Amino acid sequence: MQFDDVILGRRSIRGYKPDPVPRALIEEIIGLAMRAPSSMNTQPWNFYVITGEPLDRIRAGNTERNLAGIPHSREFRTGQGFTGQHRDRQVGVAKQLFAAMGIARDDKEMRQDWVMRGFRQFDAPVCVIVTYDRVLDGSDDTPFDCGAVTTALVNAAWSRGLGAVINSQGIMQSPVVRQYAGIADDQVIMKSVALGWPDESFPANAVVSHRKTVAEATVFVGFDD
């Protein structure tokens, strides 16, 4: 694919087809992910690829938790609740994936079933959890060179014809996903993204999200009108 195909053309993908993706697709996926920039070259990521079993005892895990009501663990700083614009954002964008699923706002089984796939990793045979170098806990840089290879990482796969969507619904039961991923003590869990081939026939698939305009998000200064 061309550059602006792919940023252009990717959709954050939450149904997926059951067929593996080759570790060397995803090791080639990653290495392009890696030239993404960071602060004076600290490169402060790392990466947990997780499948079968493991990642089925991940799901298991998360699922088995949050229905039990354990509060959740997740290790990266959550900050507050979005409020105005931006929480009628999410509420729009799910609002858009709700009614491609056919599901009803008094639905609260579906409701319900649609928020366990979050937590399940939306099915997909992939996770690939993001991690970064514990002794940079509390750095301001590092999370934005984290969200960068993040960027990177969707695009790259996309690029591949492969799926994904970043979430943090995976990595709310850190507990489960540190056993079971054996993610080292040197690490602190940021983001999970779920990865695999796209099922088309799923309908959340289609949904592309609402983006504000280049005149609504920049102020140009010292140019000439």
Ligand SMILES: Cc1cc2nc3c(=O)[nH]c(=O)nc-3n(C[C@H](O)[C@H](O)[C@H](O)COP(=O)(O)O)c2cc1C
Second form
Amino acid sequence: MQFDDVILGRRSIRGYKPDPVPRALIEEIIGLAMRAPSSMNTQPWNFYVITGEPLDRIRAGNTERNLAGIPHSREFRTGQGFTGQHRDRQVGVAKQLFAAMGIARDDKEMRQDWVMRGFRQFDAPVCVIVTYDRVLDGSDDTPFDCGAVTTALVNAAWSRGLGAVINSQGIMQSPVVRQYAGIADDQVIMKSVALGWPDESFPANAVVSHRKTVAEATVFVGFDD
Ligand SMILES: Cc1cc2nc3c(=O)[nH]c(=O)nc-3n(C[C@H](O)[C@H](O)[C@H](O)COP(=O)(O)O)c2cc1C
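I would like to compare: after the form predicted on its own, may I see the structure of the form predicted in complex with the ligand?
Every component of the complex follows; first up is the chain already shown.
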């Protein structure tokens, strides 16, 4: 696959075949992703790659705690709720996903099912928990570096025919993840990535989310043209 094919073809995958993903392939993908740049080459990232029974326990724990209304315990700051154009984009992609899945706006049950799917890591056969070294806590460079490696990870996965979705839903109940993944105390949980072979028949997988234009995002300074 050419670079442009990966970048333009990749989209978040939220429906997976149950087939296992070979460990050697995941190692290869992580190896590619770790070529990502990082601040002063600190490489603050680490990965817990989970499958099988431990992943099922995390799915169950996440689901139970969220249904029981236990407050979220993400290990990163979430900021304020979105407003304006950011809220519009959040709603925009949700509308695309719900339309693809045939979920009506007022269908509370189906919407709840969709949220539960996220708590179960979209039933993916593999989940990668991205963590960083706690000693670097407080530096904005660290989450930036984790973002770089995680973006590289999902692109590397796509280049090998694997699908992924970066998500916060899987780590909303961090004690569950800590317990069943055996996350070391010196690690902070940054994000989760569901990973597996895309189920081509799952409608939401076909959704191509929108982007603002280069002109909207970019200010060119000092150019003649
Ligand atoms: C930091 C981050 C957190 C995300 N959390 C979730 C999530 O909890 N649930 C979900 O379904 N998608 C999640 N996503 C996926 C985004 O919704 C998706 O990347 C965005 O809508 C653009 O779509 P695309 O990945 O298909 O291009 C997350 C993505 C990022 C980068």
